[in-house]
Amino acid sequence: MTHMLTATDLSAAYSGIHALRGVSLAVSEGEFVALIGPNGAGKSTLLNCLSGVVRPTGGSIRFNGEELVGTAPWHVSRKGLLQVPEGRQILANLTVRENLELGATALSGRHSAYTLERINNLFPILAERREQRAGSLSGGQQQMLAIGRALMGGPRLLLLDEPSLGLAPVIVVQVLAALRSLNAEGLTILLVEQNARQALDSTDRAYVIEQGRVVHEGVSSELAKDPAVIAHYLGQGKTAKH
């Protein structure tokens, strides 16, 4: 099987502390792929190094064939590879409407599936607040904008970085259903997600991460069903799936 994106033997340290101890996954066209793990575990590390926020100390990571170590982030935007950083991190001085357009820079000539009207029928509260500043959304609004901020930026595989993060469980339902409903669109996704029964019941495969290793991984419905993943990381109890 040819793959989008493979990262192989990749590492990462931050002031000598290691956050990655030689990663390897991969992730190919049309999935949806999790990635979970505790607090602390080297998720976050991984995704800013496939986005080339973060460059590892070793590894390689490519992108439909195409080597990323060492590009810089707005090149590996440009290539169709875009994250959804954690805490949104959208613009709060600017409107709805002005944050989606900022996000249609990284497209450099590519063309993109995604249009204003399609991200404000997947998301239709952007539309009837397009004309309001960022900053004044809820959480679960400014995080349906920073989705939609990155798909005007027309990826082909989309990094998302703790989605449900501090929203209310009715917004994460829709957040997660809106991800689910690219996905069947044919949108490639590759999600870090804390709340390890909700990215098993939501993807394909999950690969597990513990202080900086894969210790796990597999079809997400198996996943959901070992016991050494319900004891560890399924604490939290069942959810229901959406």
The other form holds:
Amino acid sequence: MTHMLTATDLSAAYSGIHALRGVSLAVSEGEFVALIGPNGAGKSTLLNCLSGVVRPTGGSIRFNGEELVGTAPWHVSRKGLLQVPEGRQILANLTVRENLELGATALSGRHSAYTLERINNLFPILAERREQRAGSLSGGQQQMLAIGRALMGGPRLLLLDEPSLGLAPVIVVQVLAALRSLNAEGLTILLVEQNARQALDSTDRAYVIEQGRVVHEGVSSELAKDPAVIAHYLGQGKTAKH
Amino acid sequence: MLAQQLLNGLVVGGVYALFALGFTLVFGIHHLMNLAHGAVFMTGAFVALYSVLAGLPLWVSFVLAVVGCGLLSILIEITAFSRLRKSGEAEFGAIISTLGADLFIMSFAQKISGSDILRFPFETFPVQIFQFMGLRVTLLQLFMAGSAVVLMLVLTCYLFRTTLGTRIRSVSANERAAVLSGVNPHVVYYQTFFLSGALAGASGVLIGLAFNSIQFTMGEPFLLRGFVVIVLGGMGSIPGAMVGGLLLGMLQTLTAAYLPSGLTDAIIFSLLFVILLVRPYGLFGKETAGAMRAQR
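Complement to the form predicted on its own: the form predicted in complex with the partner chain:
Okay, now the whole complex, with that chain kicking things off.
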């Protein structure tokens, strides 16, 4: 099977600290893959390498057969590898509509399956609050806007960095449900989460990363039963501690 | 008499506003100060003057000056800003590097003009005077006010009504988020620097025509006044620059008309001092200084 995204032996360093030490992972078209692990394991660094924000010190990233290492982040986005960054990073002083319009920059002439209408159906609140400042939205609504903005850019692969961060549990459930329905309609997703239990419940496959290395990988439902994973990341059947 | 002075002040103030807008645009979007902005303004007057002397019509010279200053400003971005930005030392480094650019451009102009005060040939701009409800308005004043209004409208529409403007504002607010959405920030830098330089160039031509005294040092007092305007209006605030420019123009004309001539600058800077005491962020500024606001 050919993969949509393949990262091979990826390493990265921040001011001398090795954030990634030879990570390899692959995502196939239509998959919903989770990347879990403790704080500081290198999950965000990995996503930022994929997006071109951080330049890896070694290894290769291939997206639909094309090498991405060294590509500017805006070009990576325009190829349809789109990231919903940690902390949402919506533009608070711009309106909801302007935030969504900005997202469409990444299309740069490509065709997108995600029209404004489809995004409004997925998150009706965005249509209601069209002309309001994005900063006036609640945290959950801002997360929906951040996802909507990435969808406007016509993603072929959507990366999400901790979408549940700082959200009420009931909102997290809604956001994950929206991601599952997007995946069911054909969107390939790579989800980074600290909330391991919920991430494993929602996804097909998962990678567990620790200290810059992949320590476990496999089918999500099986990892959720793996004693080693339970002991380290899932606690005694409870949600993993942040 | 007072009404006449207010009118004159309003016209000059409109041009100050144009100049300050270009200055505040770069500060508001990139959080960096371009101290070569006064030299760009002077270049505008020079380009227009030499084009007119070369026999080109005034409107062609005006367009040449505006476009030329936009390009000069992009050159300043490439030489004095972009490399510093990569090193992460832009905030203070740019003060030095743009001061260098300022000196470079001024020396160049000094070399060309031989330090002389240059003047547009008589009737470069047709001298025509209208009487209107007891007020005296020249065609040049109408042209200045008209240009200021049109350029400000074009700028606000560009920033707030177009997709390109949304991209500029997004880079201003959160460059990383903009980049992840597919925005090439360098294109945004070039656009804002072009707009900023074009506004400086336009105000240089207008001031050159109005006072008809063009010299390589003419940008320096303007840079200082531009400073006053944006501190008065609030750093990085677009409406602040507009209102601040008009206020400064009127204040300057009134003090020059009614008070001993040496007092003008003393009064302007005292006023600035008082405003900073009462409103440290300026009339339109917010505590998050620098972040350009989407709301007008």
